[in-house]
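There is one chain below, alone, in structure tokens, taken in the form predicted on its own.
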Amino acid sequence: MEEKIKQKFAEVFGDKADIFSVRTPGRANLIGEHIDYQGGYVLPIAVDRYIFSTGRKRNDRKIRLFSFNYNEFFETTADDILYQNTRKWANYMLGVIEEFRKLGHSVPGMEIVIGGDVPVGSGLSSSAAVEISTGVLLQKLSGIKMEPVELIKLARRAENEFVGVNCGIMDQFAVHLSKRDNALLLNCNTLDYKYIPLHLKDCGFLLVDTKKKRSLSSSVYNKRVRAVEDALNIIKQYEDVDFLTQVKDISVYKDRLSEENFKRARHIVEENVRVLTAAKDLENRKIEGFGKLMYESHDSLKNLYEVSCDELDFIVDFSKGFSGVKGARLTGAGMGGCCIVLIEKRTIPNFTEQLSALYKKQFGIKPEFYEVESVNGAFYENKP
């Protein structure tokens, strides 16, 4: 895929002359969703789907971008980046490169070429690596280095302030900062993260896509920011607390919240201590009991936080009647998307066999699944 997308540079932009690459991770949660824009912890890998960016600094102030998957080409100055209504994807690449120029960072002209095989709309944040591809790539362009995290930081700010989700700051740091061989353990209050080794035994990370699309910005994924932050501003009243992952006991504010809000709220709570346990779990090698908090994870998501969908539930149901499944979930904010699947690598030919069978019979479309490994981030691949 690398090669195709230089390859396609050269036939947009005329040459491969003094090009740089970049390629960057797409990313799966192993549990802890919904809680990273809530301050709690949370364990994502990067895995073997990748964002590719190549460019090259121009001698004027011309922004030339052109999206490989879409097969679309835009054309902007460094003087003039403004929201785009039909050719969304630009966006991604747009606010990353207007948040570096607010910094006060000279931004040169340049022409890109983006493109990759992480699924988009699929919940393994192919917006995420691309913002982040365009971070590293316009830090060589421009001769800036930037820490890794405050490149994190400028492309979560990208996301919410000129893209519009009001997404937390997991995502970018998985696809920037993840390890091979190893799950990412992020303090999403402070920033503070640790890597908690993989051992899987026998098992591995399948993911299922539901191939049911959805778009962030025009899902339930806002209203859900909104509503635990009602909660949180209602709790504030009788606790000093920042987070809703700071609350000690959610169940004394069930008469004191909306149904629905405590509802939220208590997935919030809840999920912060799986993710913990989680950790412990993998770190002491029992693979049961951290498939077991996988779909306690999912249940939440499922009945408390109401971000799955019938797709979604159907695999991870199948997973729990078939022998050599340790746990599954939801993986990325729902309603459609991916699950991800704990399972014995040697059961993985019948079990997508029988899924897919199934799904299609049910859906009428077959599942994609995707076999995957844990593997550095940008920062590891392509060093600013």
Ligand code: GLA
Given for the second form:
Amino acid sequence: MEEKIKQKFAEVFGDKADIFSVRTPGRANLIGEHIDYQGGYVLPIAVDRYIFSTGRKRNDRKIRLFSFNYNEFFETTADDILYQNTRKWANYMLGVIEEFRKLGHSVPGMEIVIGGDVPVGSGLSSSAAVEISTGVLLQKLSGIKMEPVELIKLARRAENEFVGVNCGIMDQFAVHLSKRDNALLLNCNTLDYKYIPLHLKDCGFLLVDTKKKRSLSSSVYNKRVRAVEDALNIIKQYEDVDFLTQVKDISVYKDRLSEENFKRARHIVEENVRVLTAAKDLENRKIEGFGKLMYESHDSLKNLYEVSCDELDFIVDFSKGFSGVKGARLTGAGMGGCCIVLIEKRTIPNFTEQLSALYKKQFGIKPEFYEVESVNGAFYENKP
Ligand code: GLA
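To complete the pair, please output the form predicted in complex with the named molecule; the form predicted on its own was given just before.
Now the complete complex, all chains and molecules, led by this one.
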């Protein structure tokens, strides 16, 4: 894939002289869902599906972008960075360029080809991977230097302010700073993090793609973010907290919040506790305990946070009855996208065959399966 992107660069922009290339993985969250924007703990891994970007500086102000996957070209200038209603893929790159400009950096003209094999709209953070890729590349092309955490924050702002999704910081963090064979335990309030080695014995992670497309900016995500902010504002009248994840006993607010917002807030408080228990289980190599928490997390996302869907529930229910599976849950924002399954590797062929047939019968389409390995975050090189 990387070679194809470089080849495309030569085709579109004439040759491959002076190029930089960045490879940024997608991510799958093991547990800790919908709590990053409330200062919670999350536990993602970066997965071996990548966004590749290849680019070079221009001597004029032109910004010329080419999407390998969409086979589309977009051109503007460094002084004219505007949200695009068609060619939406360009917004994740333009948003990052705009954030560099807002910091007072002089952004040069550039030409970039972007593309990869992180499935789009499947909840594996292809957008964060595009943002971080663009940010790393832009630093190389312009000579601007930035600490990884600063770039991560900048990429999140690009998504919040330019793209219009009020996401937390997990995805940008995971695709930039993950480490191979480890999960990343991140405190989304302090941004402290540590790596937890994945000793999974005979097990591995399998992603099941529902193939149900959903757009993150679609109202549900932003609606949930607003609902839990409303709940937090009410709780702040009684307790000195910055985030819902700091509330010790959510049950005292049962009659002070609407029924719906109480459920949302309860998910956040309980999910945060689950992440810390899960991280300990992982450290102590307690795979069964870890898997059980994955199921509990899914139930909470389904019943309290209400971001699951029939397809995801079907996959989780099937997993529960399948010997060899330790745990399963939706990963990412939900409402479609992927389910992550912790499974004994030797049972994967049977699992995929049986699930595929039943899923097709139920929903009329086949799910897709990605057996993933945990990998390092963004990486760059300057070889043609
Ligand atoms: C999306 C967002 C993240 C996070 C997850 C849900 O992936 O980009 O910030 O909120 O949903 O955990």
